[in-house]
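One chain comes next, on its own, written out as structure tokens in the form predicted alone.
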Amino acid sequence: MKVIAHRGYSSQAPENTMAAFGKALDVGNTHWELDVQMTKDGEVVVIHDETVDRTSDGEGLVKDLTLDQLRQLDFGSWFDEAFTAERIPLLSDVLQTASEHDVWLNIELKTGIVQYPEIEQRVIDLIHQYDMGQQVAISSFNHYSLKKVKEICPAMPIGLLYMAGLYEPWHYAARLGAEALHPLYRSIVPEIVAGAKAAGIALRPFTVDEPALIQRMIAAGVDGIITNYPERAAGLLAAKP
């Protein structure tokens, strides 16, 4: 089961920093979670939310900001003191990392409200460029961003995000191609389960943090859990009978 750092180790650093991917590093997690936006001037960055209100000390849209400006925000400090000056990465720092220690990552395409335009073919570009195709799945909650990710790449993995009661989800990831489910936790129940391993589909829910639940998912047989807290849940793993 793949234990996924949530945007890093994202209970101890701020998230989707180069700080929070070092700190999983540090306890020997080498699965990532990480979200992607697009700036005015066309860099893919990373960053989880549209704005940069609440992880930085400026305001304003991602797409209305060029790389330069965002490069002088602090993306640090709101977490804690000792990460001031943290900056925003773009997704090229994180993938030459990941691909100098052996990372494997999921790369989520934050499409749902800014329509980014060719987000889609710049991330697989990049990908391709540190030779991570193999290391990768890209996931999102707009499966239409998805199924552009396929029509570009179809060897590339794809992960489908979702919150909704889905009916037989195994099927509607065969129809876009997808090699795996990202449903939130609460979807995993025994059917859905068997659905998914009978049709081959990867199960990766979100977001697993609690101890309890994080040994329900473990129970369940899941195929991997997203986190925020990797080391709590490779603990757990490694206790299982």
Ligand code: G3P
Given for the second form:
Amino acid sequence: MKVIAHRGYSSQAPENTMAAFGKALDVGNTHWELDVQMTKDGEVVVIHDETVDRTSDGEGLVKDLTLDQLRQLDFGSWFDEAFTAERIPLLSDVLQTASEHDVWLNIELKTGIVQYPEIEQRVIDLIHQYDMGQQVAISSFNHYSLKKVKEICPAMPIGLLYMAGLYEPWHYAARLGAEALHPLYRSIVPEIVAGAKAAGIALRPFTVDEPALIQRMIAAGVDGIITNYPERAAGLLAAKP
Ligand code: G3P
Ligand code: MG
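Switch from the form predicted alone to the form predicted together with ligand G3P and give that structure.
In what comes next, the whole complex appears, and the chain from above leads the way.
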């Protein structure tokens, strides 16, 4: 089972920064989930929200700011003064570090609110540039975006994010050619686990933080969990009888 650090080790460092990915690295055998949006000048950057307001000392939409403008901003102090030096990472920065440390990445396309021109193509090109095609899954709540990924690159693994109690979602996954389902943890029940397994579709629920919940997911036999507490999850997994 993959332990996937949600936005990096985001309970220990500001989310989606190199500090958060570095902390996840310290846990060992931990993978990373991250969110991407696109700047005014077409660069793919790692940030959860469409605006920089919540996680930096600046304001405005990512799509209206250039990379140079974004790089002036402090993406750490909102979390803790110790992280004042954190800057917004490019997807290429994360791909570079992940490839050096053999980390598997879940890259989430934030294409639900702002429609970024050609972001799917750009992300695929970057993944190939770092030779990470076998080490990633692209996910999104926008399944049209994921369909586009598959049209551009049929071999690129995709994970369908969703929050509803879908009926037999592995059939839907198969229609899209998806390798994985990334549901909200609440929909994990035995028949979903069994059905996905039989169909050869990986199940990686989010966001699984409470110890009892982590244990339930381990016992259910999911393929990965996306968590803000990767150390806790790794510990419980290691202690599994
Ligand atoms: O990929 C799981 C999770 O990251 C989806 O929700 O809002 O944290 O990106 P969010
Ligand atoms: Mg995400």
